[in-house]
Every structure is written in structure tokens, then in C-alpha cells.
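In the block that follows, a single chain appears as C-alpha cells, in the form predicted alone.
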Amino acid sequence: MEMNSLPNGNSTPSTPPVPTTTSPPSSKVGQLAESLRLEHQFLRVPFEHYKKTIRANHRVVEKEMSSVISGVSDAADRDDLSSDEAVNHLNSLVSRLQGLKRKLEEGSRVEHLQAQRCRARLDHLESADAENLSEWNNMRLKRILVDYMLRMSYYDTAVKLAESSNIQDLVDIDVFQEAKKVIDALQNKEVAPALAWCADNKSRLKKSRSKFEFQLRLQEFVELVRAENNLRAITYARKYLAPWGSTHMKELQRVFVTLAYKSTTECATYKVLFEPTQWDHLVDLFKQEFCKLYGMTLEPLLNIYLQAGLSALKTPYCYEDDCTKEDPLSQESFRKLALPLPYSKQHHSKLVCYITKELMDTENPPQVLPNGYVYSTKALEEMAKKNDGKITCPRTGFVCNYKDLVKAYIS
């Protein structure tokens, strides 16, 4: 039995130690909680994709069933239909139903895969705890990199990273592949895929008062005018642009005036409508509507997280010529990213050791060399142990003994 010494020198039997479970540090728990709060998009995107697939399958069923029921009713109302014609008609309806069955089986398979993806993401979030936080954050970083690559159109690289890290269910490659088809078509000055996308998401776009389809129609009208096919342009406007007259009359009037001009006009008001940059504007507009539809952020997640970190580091000193190279904001790319961000509010100065890059505080106080340079106690003690009590200033090469150091106090 173990004996514990008491202050008066006597001994008494100690009670058996009670086993306790070590709780994770509160800082890690808080960090984990803050991390999970930022995963809204992580769950929203596959859920919205899942709902979209369900709605699409429901529309297919409604359309096909309505046609079949209408075909049966028409056949029943016809008195002049022979038996052979009736059999052929019913056989065509049966074939149509069989086709619908195949579509439903395929749709059910896709729905099942998307439901699995939602489940996989919930499991991934539930698996996060303070003990495996480092591993979980590493996987999160890979997810953020894949998101950035997809938004920057590096699709092949994103797929390879997802496959090598086995995180296919945790990234939105298939969703961005859908967007890629529309973006590629717009870059090739084709609006058909974009209009088909608008038709598939008509109710959602209408609810958000999107102008994307209207802008596509305007661009198609301008292209007809550019080709000097004015009669066809007028017919197109009557069919597709007239319904927008009650809400977008000013834009319509401006575009209709292009019928009196050619694409080579020098009039600035109408020349801009024929500029190739109009297609770039449509690509940007599509990306905005696409992100809004799936609940994504307009900025890549990588940019958002970098800006969050840079906002905590940004000070006026970062933009001075003598800014240290260890400061991320000494690099032009980070300075550009942090340009719209406010300066960090530093109520108290922080001393960081030049050698270890660790904070100098009461537990690791600063020490002053005779030449006036300051380093942390931890760094200087390690240097003294390796050099028989000698300290060498890494910036000037000055050599002194450890006993010559003077402790600095932080008030």
C-alpha cells in the first residue's frame, strides 16, 4: 500500500487512487466547436443537390403519367378506333410506361447515392473530436483545396486530389461538373445549355428574382443583330423578350435600339452591347446564381479562411519596407488579398521571439543581450546548453555569456 507523507512528518494509509478520464483541453474543444460552425456549406450543397434530383424525378413522373392518362382517355373517347389500332395504341402506352420505369430506377439510384453522400458528411462531422482534431483539420484542408480548384476550373487536379485522399463523398465534384458544362458553353458563345439550366431551376430562380435568363435572352437577341438577321431578331424578341416588358422595359428599349445600328457602331451606349466582355459578364452572373442556388459562398473557401487569418495579422507595419519576411503580409499576393480588410485591433503589444517564433510572456520571458537585441528565455537557454554557456546573436553575430543577459519585464 502506498504511503503519503503528511506535513508534520507522520504517515497515514492513502486511499486508492480513483481513476479519472482526462478531458481534452478546453481550447481544443472551443476550437472544434468554432470549426463546426463554419460547415454550413458542407451540408447544404449535397442536400440541395438531393432535393433538386427529387424534384426533377417528380416532374418526369408527372409529365409521363399525364401523357399516358391523356392517351388512355383519348382512346376511350374514340368510337372509330379499330381493335388493332387500340392494341397498337395501348402497346405504345405500355412501352412509354416501361421507359418511365427505367427512368425511375435510374433516378432512384441517383437519389440513393446522394442520400449516402449526405449521410457520409454527417458522419464526418460527428467523427470530429479533440483527440483527432489534427487529422480532421488536415482532411478539412484538403476539402478546402478541392473547393478552390473546382472554382478555379482545375477540375482534373481536383479529382486527383479527392481520389488520392479518398474524400469523394466530402467534396462537390459532380455539382461543379454540372456548372462546367454551362460555363464552357458560355465561353464558346453558346446559350442553349445555360437556358436549359434555367428551365431546370425555373421555380428557384423565379423565387430569387434572378435576371440570368433575361440576360441570356438579351445576348441571344444581340447576336442575331450582330449577324444582321433583323427579321429573325424581331421574331425572337416578340416570343422571348416581350414577357419581360413589365419588369425590364428600360433594358429592352436600350437593346432594341441596336436594330438601327451595326455591330461596328462607335456609339459608346450601344457599342458596349456588342463587346466580347458581355459573355464574361454572363459567366460571372451564372456563377453567382449557381452559388446562390446551392447555398455556396461566392468567394472560394480558401480565400475566406486566408482573409480571416490575415485580418488578425494585418497592421500598418506589414506594409512598411522593413517588414520581416516571416510575416505573411510581406508577400505581395497576401497583401493584395488583405487589402480590403481592416487592420487588426491590437490593444496590447505582443513580443515574438525571432528564433523560435513563439510568444514571449511571463512563462517564457524576454532576455536582453548586451548589444540590445531581445530573444526568448527558452531559445537562449537551448543555445547556451549547446555552446557551453555562450550566446551568439543570430542577427549580428555578437557573442556573450549567458550570465551577461538581462531579464526584461513585461508590464
Contents of the next structure:
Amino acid sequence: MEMNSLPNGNSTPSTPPVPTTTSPPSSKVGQLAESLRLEHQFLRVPFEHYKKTIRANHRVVEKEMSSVISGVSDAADRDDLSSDEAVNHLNSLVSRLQGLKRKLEEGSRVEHLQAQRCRARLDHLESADAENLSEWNNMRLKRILVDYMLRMSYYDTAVKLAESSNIQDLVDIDVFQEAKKVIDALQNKEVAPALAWCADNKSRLKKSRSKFEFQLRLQEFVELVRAENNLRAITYARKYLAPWGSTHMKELQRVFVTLAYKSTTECATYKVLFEPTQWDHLVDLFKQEFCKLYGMTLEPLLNIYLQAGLSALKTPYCYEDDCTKEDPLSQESFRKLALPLPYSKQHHSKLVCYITKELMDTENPPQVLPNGYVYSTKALEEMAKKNDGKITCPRTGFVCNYKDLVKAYIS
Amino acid sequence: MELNTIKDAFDRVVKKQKLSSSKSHEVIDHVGQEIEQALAKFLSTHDSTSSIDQKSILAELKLKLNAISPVQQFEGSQKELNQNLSKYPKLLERSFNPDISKAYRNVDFDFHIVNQIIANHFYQQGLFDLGDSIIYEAGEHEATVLKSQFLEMYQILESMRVKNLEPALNWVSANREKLKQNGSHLELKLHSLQYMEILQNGTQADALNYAKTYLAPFAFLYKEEIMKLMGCLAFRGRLASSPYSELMSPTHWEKSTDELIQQFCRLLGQSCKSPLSVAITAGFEGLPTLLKLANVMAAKKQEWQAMKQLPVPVELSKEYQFHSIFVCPVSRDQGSEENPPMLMPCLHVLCKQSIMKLSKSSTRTFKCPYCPAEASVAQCRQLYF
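Condition change, the form predicted alone to the form predicted in complex with the partner chain:
And the full complex, kicking off with our chain again.
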């Protein structure tokens, strides 16, 4: 360090220089921490995905291994096995084990990628600080937009946005690929992929007492009735619906009645069961179950944040004609969205200068013109400087001198 | 936030998973070896095969495999992994807010409007591909979007980037009156940039000509600026070391670009910041408070879904303050047309209703609640923020 840059030449060089970087105010840091605590889904979803892969891989190993063991047992217990047969049998077991190893390696590769994704997200959360916040929030908005698009099934746009912003690791496109198959099928009135999905996630769906599989079965039954295939409908009901009888008797009975009617029934209670909107309902139900399973919110993140933001911004002034364009609520679309939301509340005055749009506080106090209009000191000083001490009220055209102004005390 | 704890917990999961997977490999290899050994025995005794030998080899193999008991081995390593797999989500739930939809009001959020807002957001950012893509995929062909307008803006900006000011100047002269109303000096700034370009890269005569045609009309209003610009003529060729070197700075281009964006958006009736981005980032700041509030209200069994106004303030940063809101320090009411803020002679401000109360409906003078001064209603006057 150069000595002449120190204010005191005689000060001992061992005194550490006072740090010049001002740390951001603690309230900002606290606010950021609070805001980051909202990111549960961001970490949870890739982890659930990872967990799922681990479990599935493990099941494959267990299953294959048991069947190899029992293959040996069977061979050992048989008396009629020729030598060649035994050799062939053992050879086939060996190649089966080799196949299992290959599968396991492939599985490990996937697990590794998913673990990396979990890490990438932890690192991304860690990278947020008060300095890069606006950039970080920009990224956050993009993530939220991708989430919205995936939930709304706008997959192509979601992929484009993720790729163009290079945030593939920070969004859940691959998780939603799984959902897409089921949703597409349901929209084509096919239940098989949805049922397969239920089977895959059986234990967790059971834990949350999900009715989704039951609803799928009911729909299949209704489709059989629609096709007037009553006998098959009854066999189907015996096999797949009866197990639900203990818990969902009422709904079961209601659906059984359709056997007596036909799909053309005008009876409102049963007519709705035949309506095509039932399939849309199944799609919605699936989306809910899917989100629950992965620890996602049921609503798109975009809607949640948008509601929160609009509630915090909403004031009666937003709906006036002269609302400033900087306010999102000056736009008809945002106004409509905010209509059912509550107004924000203030405990203390917050005054914004009409001219500079800056907050009027103790550093930039409000000043009153003789006509009662109030502007910030900064704006009025500047105006006076430019116009030889003359002040013109921009809203009324009233002209006065700078010295005619008085400061107002707002507490 | 204790991200480090979470990271450590995650590392433990990965470690256990690796352990379990290498265990699986080990067991598979082991079993494979035993079977291959049995096979080798078969082959060596192949010629003199007696069914007794054969049986004993298989029985031995069976015994050995049972001794390895692979399935139990898997279970052992899997158990530890499973513990960690279920611990980690619980840690996440504790460290984060596990359900941020608690403050969500269950209203039909019209997704057509949301899609339109998103498309406009993309267009405003110059991401025309993405805007088109969502319009197409969501089938929002009826949506009112500002694509062509923003396309024009980005064409102008793109030209400016390669120092072609023609489209910008065309736009400015087409909107001259409106820009003047906004108090914008964009036209002069653009012409100055053009003039400086000519001065540096063209002939002196060209520069002089340009100044005569395009700068002269500004001479009355912007005397000082024009003087500086004309002064540059004297230093042509060595401007960098002249008193006017500052005029060559690229920041002038940046500033003019920013102002063009601002004015363009303003004339479109838009903010130059994406409104979606503003509303969402306000949500990032406001949601934690709203969630706390929702929790408190749920505990008190108060209704979240129907209230007309939030019961507590949600503090947002300065940049989200778009309106003047006066809150009477006495009654805590928000100022309104019926109950406007009033300035007392001592320069303190209360709302009209508070003043009426203090003055017993203007029948007597009263003391300011904040200082010893006395006031009468007639001395108070309404303020307009």
C-alpha cells in the first residue's frame, strides 16, 4: 500500500485499514433469505425424481437376483437335468447377470445425472446475493415461466425458453415428460398409461389415499356401458371396482346404475357420467396427483407469485385513469387479474413525487405550493434553478416563486 | 439460510447411494463367480459325467449362493440409504416454506389473460420466437399483443447497434410532437450522434452541411449544446485530445438507446420495464409476509379468501411505490377524495375527518396533536399529492 494514500502519515502501518465496502443493509439480506425460503419446490422436485430412479433401479436388481437364485435352486432340486441342459441353464444365468450389470451401470448413470441436477440447484440458490439479485430474479422469472408452460402443456415453448436461457438443469422438463405421456393418452380417451403410472407409484398413492385409480376404473366401466357391452362391464366391475367397495360405495352404486340406463339417458345424475368433460376432469385429477407426488404446488408458481405481487401492489389509485404506466396495474390485463384480490394496506404515508416519481422522505421532503399541490424538494429545486426561481405546477399551470413554498411535515 | 446443512445432508444421500450401488455390483459379481466356477467344474468333469457329480455341483452352488444371501445383503445397504432418502425431504420441509400456496386465493385466474401477458413480456424483451411460440402453442390467436410495435422498436435498436441512425431518426420525426410534449430531447441527441459520426469518418464539408440542415433548427433551444458540437469542427482529426473528447464517448450511444426505448414504450402506453417482471418480483418480496399473515389468520380462524383489504402492510422496496398514499397519523385512515389530507398552519398534516373531530365539527380551535400550535379549520388547506 502506498503511504501517501493514508490520511495520517504517522499512523502505524499495522492498523488494518477500515473496510470501504459497505455491506448491504441487514434488512435486505433478511428479505432475500425469506424470499429464498420460498424455493422448496426447486430443490424438492429433482430430489423426488432422483429418489424414484434409485428405488426403481434397486427393484430391478432385487428382482433379477432373486430369480437367478431361484433358477439355481430349481436346477439343483431337479433330478432329470442332463449335463448339457445344466450347462446351458447356468450359462443363461451368467448372461442374465451380465445383462443386470449393464442395466445397473445405465441406472447409475441416470442416478448420477439426477444427483448433479440436485447439486446444481443447491449451488444456484447459494449464488443469490444482494448484488446480483436483479439478475438472479430475472432467472427466477424464467424458471417460473417454464414451470407455468409445463403445467399448461406448452412443452415446446418451455423447452425453447429453457434452452435459450441455458437453464435446463434448473427446470423440470424431464419430470413433466412423464406426465405428458399420461395426459396425451387421457386426452385421447386412453387410460392404459395412466393405470401404468398408478401401478408405478402404488404405495405412495395409497398413502395419500388417492382416488385417481378408482376414477380411472370408473371411467373405463362407463365406457363399456356406453358401448352397451354390459356383460363385460359387469366382469370388469367385479375385477377392478369391487376392491374399492369398502371405501367408495356411494360412487360405485351411482356408476352401477348406468347399467340400467344407457349413455343417452336424460337423468342429470347419470348423464354427466357420460359427458366428455369427465376426461378433462381426469386430466386435472392426474395433474394434481402428479404435483403432490413430486412435492410441487398445485397451482403454477407463476399464479402464486403474480397474485402475491398484485395484492401487494393493488391500491385504489391503480384503477384511476391517470395511473402511471410504470405500475403493472395501469394495464387492463393486470387490472382484470387483480380484481378479486385484496387491496394492500399501509400503516404509514408513502408519498411519491408526481414529477420525479421518487419517494418523498426526510432526505427529499415534500413541499407545498400555495395552491395545495405537493412535489418533492428535488424536483422543485431543479425547476427553480432552470426557470430563475419560478415554479409552475405541472398539474394546474399555477405559477409561483420558490420562496413561496412551505415544507410539509408528514409523520 | 443454512444451505450448508442441506448440502451436507444431500452429500450423505449420494454417499449412501454409491455405497449401495457398489454393494450391488459386488454381490452380482460374487454370485456370477460362483456360477462360473460351477460351470468350470461341469466342463472339467464333462467326459466322465455321472449324475451324482452333477447333482452335487448344483447342490453345492445352491448352498454357496444361499450363504451369500444376496437379497439380505441388498436389504442391509438399502436400509441406510432409505433412511437418508426420507430424512432429506424432511430437512427441506423444515428449512423452506413447504407450501407457498397457503396465501393463494382460489379465484379463476383467466389463463388467456396470463398467456397474453407472457407473450407481450417476450415481445417486449425482443424474444419474438418465444412470443410466437406461446401464442401458437396456447392457441391464443385472438390475444391483443404488441408484436409489430416491439418489432419496429427492435429493428430501430438493431440499426443503432451498427451505428445506422436512419430508422431511429425516421421514428423520431414521425413522433416529433408527442416527444416534445414528453419533454424529450431525443431528436437533438440522435442528430448530434450522427453529426459526430460524420465529423469523425466523413469530410468537413459533410459535417458542416449536416449541421446546417439538422442542427440549426435546434440552435435557439439548445444554445450550449450546439456551440459545443460546432466547436468540434475546429478539432477535426484530433478530437480525442480536444476539450470536446467527451462527446465521442460511447456512453452517448448507450444513453440515447435507453432514451429511445423509454420514449418508444411511453408512446405505446407501456412501461419500459416488463410489467410481468415488475409484478412477479414484487411477489418475490411480498409473498413471505403474506404467508406469515395467512398462517396467523388460519390460526385465528379468520377468512383469507374474502377480505377486501390486507390487514397488515406488505413492505416492498422503493421501486414498487407507484402511488402517493397518505395515512392519517391520528386515525390511521388512508386518505381519499372524501377524506383528503389537510395541512395545518404549523405544517403538520392530518386527514380531514381527524381535523373535524378535533375541532368538534369546526366549532372551535384545536391544538395540533404533534406540536403546541393552535389551529382553526379555516386555516387548514387541502393537499394534493
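The model shown is predicted, which means the values in this text are computed figures rather than measured ones. Positions refer to the first chain, counted from 1. Note that the rigid core is defined as the largest set of C-alphas that superpose within 1.5 Å between two forms.
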Problem - Residue shift check between these two forms, rigid core fit, residue 50 Cα at least 2 Å - result: no
Handout entry: residue 313 C-alpha shift between these two forms of 2 Å or more, rigid core reference
Key = yes
Handout entry: Large Cα move at residue 325 between these two forms, threshold 2 Å, rigid core
Key = yes
Fill in the blank from the handout: In Å, the rigid core superposition gives a C-alpha shift for residue 402 between these two forms of 6.0
Practice task
Give me the C-alpha shift of residue 335 between these two forms, core superposed, in Å.
Solution key: 3.8
